[in-house]
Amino acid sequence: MKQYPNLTNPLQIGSVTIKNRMFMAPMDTGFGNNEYGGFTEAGVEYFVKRAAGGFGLLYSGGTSVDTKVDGADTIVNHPEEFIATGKKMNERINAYGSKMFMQLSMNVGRNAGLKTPSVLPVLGNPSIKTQALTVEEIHSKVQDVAKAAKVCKEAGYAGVDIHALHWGHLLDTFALEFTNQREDEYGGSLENRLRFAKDIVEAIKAECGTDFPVTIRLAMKSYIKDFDKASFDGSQEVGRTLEEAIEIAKLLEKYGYDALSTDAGMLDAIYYAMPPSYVEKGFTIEMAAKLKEAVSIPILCGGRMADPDMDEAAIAEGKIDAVVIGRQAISDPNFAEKIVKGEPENVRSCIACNQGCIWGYFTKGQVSCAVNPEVGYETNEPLTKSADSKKVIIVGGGVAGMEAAYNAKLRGHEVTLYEKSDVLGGNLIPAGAHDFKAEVNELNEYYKHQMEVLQIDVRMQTEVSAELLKESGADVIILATGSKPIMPNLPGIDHVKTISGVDALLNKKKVGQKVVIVGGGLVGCEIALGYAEEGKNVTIVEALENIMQTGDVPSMNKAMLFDAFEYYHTNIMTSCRVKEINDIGVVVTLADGTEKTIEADTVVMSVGYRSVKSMAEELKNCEAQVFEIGDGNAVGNIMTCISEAYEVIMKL
C-alpha cells in the first residue's frame, strides 16, 4: 500500500481545520443550481458524493451575489430557501468530516459583456465595448457580497471563496494594469487596483467575524500578448507576471485573506485557464512555490494537479500547502478516499480531454465526463446487483469492452471477455502513446487492474466465431470489436514511406525528420504536435477548408493546437487532396487544381477510422440478446464508448 502522509495531513485555513490536503475545485455544473444560486437536489447529491469520496474541502461553483448592478436574482434575495437547503447539505457533508466553502462571484466582467473597471473590448467580440462601473456600483457589489457571506455562514458553510482574481473576470480586470485605466481610488497603483478585493474581505469579516475564513482565487500569470491573444510560451506578457502575483499575494494576506487558491490564465489564453492534456502536469507548482516563499497563509495549487505522487512531493518539499483538483473530482468522486487508502491504482484517471466537462458545459449547458458516465445523474439509483444474474460474453477488450465487463461484474453477472490480441486496451494503446496523453495510458491500466481485482474471466489471444457464441449458452452477447484506421486506395499507399497513424504511434516504423500528416482532424493534429515537439519538420495536409473542422473539438484544445503549430512552424495545407505518394514525398492537388509535391521521409495517414465488421448479422437469430457498442457500433471516442457500455449494462 502506497503512503501519502502529506496529502492526507490536516490543514488549517483560518479557524477551520480541513482533514486532508485534497480540495475539490470550484466548478459550475449546469445542473446543480437553481435560478437564484441555491442548490437543486442533483447539486446536493453531486457534492455529497464527493464528500463521501474523501475530499477534505469542497468549493462550490461561482454564485453571483450582485442584486443591483448586474440585475441578478441571488441568494441575497432568497436567504431562507438558501439557508434551509445549505444546512441540510452541509450536515451531510460534515458527516464525512469534509467542509464546504461557497464561492461568491463578483461576476465575469468583459468575459460576458458585463460592466468592468474601464471601457474594455468584450472577450471574443472586440467591436463591442463594456461599460465602466461607477464607485457607487462597486460599493453596492461589496455590500451584496458581505450580505451573501453572512447568509452562507448561517447556512453552515465553513467559509467563502471570492471569485476571482483570475481568468479575466471582473476582479481580475480591476487588478490588471492592462485592463484598469481608472483614475480614482480603484485605479493606478497596485494597491488601488486591489482596493476592490480589499473592500470585499474587510466587509465580509465585519459582517461574519474575523474568524470566518475567506479565500480568493488568484491567477499567478495571465499568459496573454493582447486581448484575445494567448502567449503560448508565456513571453510578451501584457497581463499579470509572476513577479506581480507575488506582490499581490503579500497584499492579499495583509488585507485579511486566509488562503490563496492559485491557478493561471485568462479566458483570452483559455488553454492555460482550462488546460488540456497538452499542458504539462503541475505547470503551476513552481509559480505557487514562489508565492509560498512570500506569505505565511496557505497556498492552494490548481492547474493539472491530478497526479498524487506529484502532489505529495510538492507538499513534502514545501512548495504548496494543498492541491485544488477539478476534473479529476468529476471523473472519480472517490479520488481522495483512494489516495488516503493508498490505492492510486484504483483511481479512474481524468484524461484532461475537456470533452464532457468543460466543453459539455459550454455547448450543452451541463457538465458530463468522458470516463465517468454517472456525472449529472447522482440522483439516480446507484449501481446495484441485478436480481437476475446472466451469462454475459463480451467480444473485444478495448475501452468499451472493459467498461462493459467491469459494470456487468459489479452487477453480479457471470462475465467472460474475449480479446483476440495479446494486450487489453484496443485503441487506448496508440491514443496514449504521446507523452502528453499519459492519462490515457493510466486509464487503460485502471481498467486492466479492475479486470484482475474483479476476477473477470479474460481470455486473451482468442478469436471467437459466431458458432462459438451461439453454442456458448450466453444470455447476453456484447460486441465491442472496435475500429481500425482507414487507409485510402490511392497510388503509393503501400509505399515504404507510408504508415497509418496507429502504426506510427505504436512505433512500428521509424519516422523520419520530414513528416507529412494526411488528415487534419484531432487525431492527426495530435500526431503532428507530438512530432513537432520532437523537433521534426511537420506538414499537415487537409482536404477541408480548415483543420479540426469536424469532430466537435473543445475550443481550448483547438486554440492550443493552433498556437502550438504557429510556435513550432508547422506547415498547414488545407483545401488540398493527396494524389499520390512517391519516392520524393506526397503529391497534392491544391484548391485551384494545380499540383504540388511535398518532400517527406514519412507519410502518416490519419483520415479517420472504420468500424471493424462484427458478427451481428450472423447472430440475428441467436437466442441471446446481442448488443453492439463502442466503435464497432459507430466510430466515436472514449466518451461515446464508455457511455454506450455503461448504458447497455445498466439496462440488463
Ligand SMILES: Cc1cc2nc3c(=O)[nH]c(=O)nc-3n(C[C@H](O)[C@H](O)[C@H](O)COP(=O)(O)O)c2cc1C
Given for the second form:
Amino acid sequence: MKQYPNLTNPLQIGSVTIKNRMFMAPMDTGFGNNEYGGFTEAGVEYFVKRAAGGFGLLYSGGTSVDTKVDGADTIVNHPEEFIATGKKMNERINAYGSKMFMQLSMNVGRNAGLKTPSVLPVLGNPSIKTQALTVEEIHSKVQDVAKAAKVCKEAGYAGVDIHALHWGHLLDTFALEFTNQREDEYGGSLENRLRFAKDIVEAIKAECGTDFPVTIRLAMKSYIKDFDKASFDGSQEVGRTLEEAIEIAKLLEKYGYDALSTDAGMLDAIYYAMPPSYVEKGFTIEMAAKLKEAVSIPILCGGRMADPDMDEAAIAEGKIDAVVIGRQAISDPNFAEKIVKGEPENVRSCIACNQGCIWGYFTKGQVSCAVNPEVGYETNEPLTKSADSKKVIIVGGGVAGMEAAYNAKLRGHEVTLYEKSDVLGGNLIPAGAHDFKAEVNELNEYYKHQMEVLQIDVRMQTEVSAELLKESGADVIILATGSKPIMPNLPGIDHVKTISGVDALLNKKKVGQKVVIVGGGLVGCEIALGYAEEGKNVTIVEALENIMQTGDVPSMNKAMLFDAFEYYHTNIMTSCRVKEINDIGVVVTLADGTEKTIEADTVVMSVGYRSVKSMAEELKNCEAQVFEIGDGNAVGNIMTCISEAYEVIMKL
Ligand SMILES: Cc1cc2nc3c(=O)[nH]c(=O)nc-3n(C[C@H](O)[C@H](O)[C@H](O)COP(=O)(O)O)c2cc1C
Ligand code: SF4
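Moving on from the form predicted alone, kindly provide the form predicted in complex with the ligand as a structure.
Now the full complex is given, and it begins with the chain already shown.
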C-alpha cells in the first residue's frame, strides 16, 4: 500500500483545521445552482458526494454577490433559502470531516463585457469596450461581498474564497498594470491596484470576525502578450510576472488573507487557465514554491495537480502546502479517499480533455465528464445490484467494452469479456501513446486493474463467432468492437513511407524527419504536435478550410494546438487534397486547382476511423438482448464510448 503522509496531513487555514491537503477546486457546474447562487438538490448531492469521497476542503464555484453594479439577484438579497440549504449541506459535508468554503465572485469584468477598472476591450470582441467602475461602485461591491460572507458564515460555510486575481476577471484586471489605467486610489502603484482586494478582506473580517478564513485565487503568471493573445512559452508577458506575483502575495498576506490559492493564466491565454493535457502536469509548482518562500500563510497550488506522487513530493519538499484539484474531482469524486487508502491505482484518471467539463459548461451550460458518466446525475440512485442477475457477454476489450464489463459486474451480473488481441484497451493504446496523453494510458491501466479487482472473466486472444454467441446461453450480448483507421484508396497508399496514424502512434515504423500528416482533425493535430515537439519538420494537409473543424474540439485545446504549431513552425495546408503519395512525398491539389509536391520521409494518414463491422446483423434473431456500443456503433470518442456503455448497463 502506498502512503501519502504529507497529502493526508491536516492543514490549518486561519482558525480552521482541514483534515488533509487535498482540496477540491472551485468549479461551477451549471446544474448545481439556483438563480440566486444557492444550491439545487443536484448541487448539494454533487458536493456531498465529493466530501464523502475524502476531499478535506471543497470550494464552491464562483458565486456572484453584487446586487447593484452588475445588477443581479444574489445570495445577498435572497439569503433565506441559501442559508437553509447551506446549513443542511454543510452538516452533511462536516459529517465526513470535510469543510466547505464558498467562492464569492466579484464578477468576471471584461470577460463578459461587464464593468472593469478602466475602459477595456471585451475578451474576444475588441471592438466593444467596457465601462470603468466608479469609486462608489467599487465600494458597493465591497459592501456586498462582506454581506455575502456573513450570509455564508450563517449558512455553515467554514470560510470564503475571493474570486479572483486570476483568469482576467474583475479583480485580476484591477491588479494588472496592463488593464488598470486608473488615476485614483485604485490605480497606479501595486498597492493601489490591490486596494480593492484589500478592502474586500478587511470588510469581510470586520463583518464576520477576524477568525473567519478568507482565501483568494491568484494567478502567478498571466501568459499573455496582448489582449486575446497567449504567450505560448511565457517568454513574452504583458500581464503578471512571477516576480510581481511574489510581491502581491506578500501584500495579500499583510492585508489579512489566510491562504493563497494559486494557479495561472487569463482567459486570453485560456490554455494556461484551463490546461489541456498538452500542458505539463505540475507546471505551477515551482512558481508556487517561490511564493511560499516569501510568505508564511499556506500556499495552495492548482492547475494540472492531479498526480498524488508529484503532489506528495511537492508538499514534502516544502514547495506548497496543499493541492487544489479541479477536474480530477469531477472524474473521480473519491480521488482523495483512494489516496488516503493508498490506492492510486483505483483512481479513474481525468484525461485533461476538457470535453465534458469546461467545454460542456461553455457550450451547453452544464458540466459533464468524458470518463465519469455519473456527473450531473448525483441525485440518481447509486449504482445498485440488479434484481435479476444476467449472463452478460461483451465482445471487445476497448474502453466501451471494459466500462460495460465494470458496471455489469458491479451490478451483480455474470460477465465474460472477449478480446481478440493480446491486449486490453483498443484505441486507448495509441491514444495514450503521446507523452502528453499519459492520462489516457492511466485510464487504460485503471480499467485493466478493475477487470482484475472485480475478477471479471476476461478471455484474451479469443475471437468469437455469431454462432458461438447464439449458443452461449447469454441473456445479454454487448458488441463493443471499436473502430479502425480509414486508409483511403489513393495512389501510393501502400507506399513504404505511408503509415496509419494508429500504427505511427504504436511505433510500428520508423518515422522520418520530414513528416506529412494527412488529416487535420484533433487526432492528426495531436500526432503533428508530438512530432513537432520531437523537432521533426511537420506539415498538416487538410481538405477542409481549416484544421480541427470536426469533432467539437474544446476551444482551449484548439487554441493551444494552433499556438504550438506557430511556435514549432508547423506547416498547415488547408483546402488541400491529396492526389498521390510517391517516392518524393505527397502530391496535393490546392484550392486553386494547382498541384504541389510536399517532400516527406513519412506520410501519416489520419483521416478518421471506420466502425469495425460487428455481428449485430447475424445476431438479429438471437434470443439474447443485443446492444452495439462505442465506436463499433458510431465512431465517437472516449466520452461517447463510456456514456453508451454506462447507459446500456444501467438499464439491465
Ligand atoms: C467546469 C469548470 C468550472 C470552473 N469554474 C471555476 C470557478 O467558478 N471559479 C474558479 O476559480 N475556477 C473555476 N474553474 C477552474 C478550476 O478551479 C481549476 O483552476 C481548473 O480546472 C484547473 O485545475 P485542474 O487542472 O485541477 O482541473 C473551473 C473549472 C472547470 C473545469
Ligand atoms: S471531461 Fe475530460 S477533462 Fe473534464 S473532468 Fe472529465 S476527463 Fe477530466
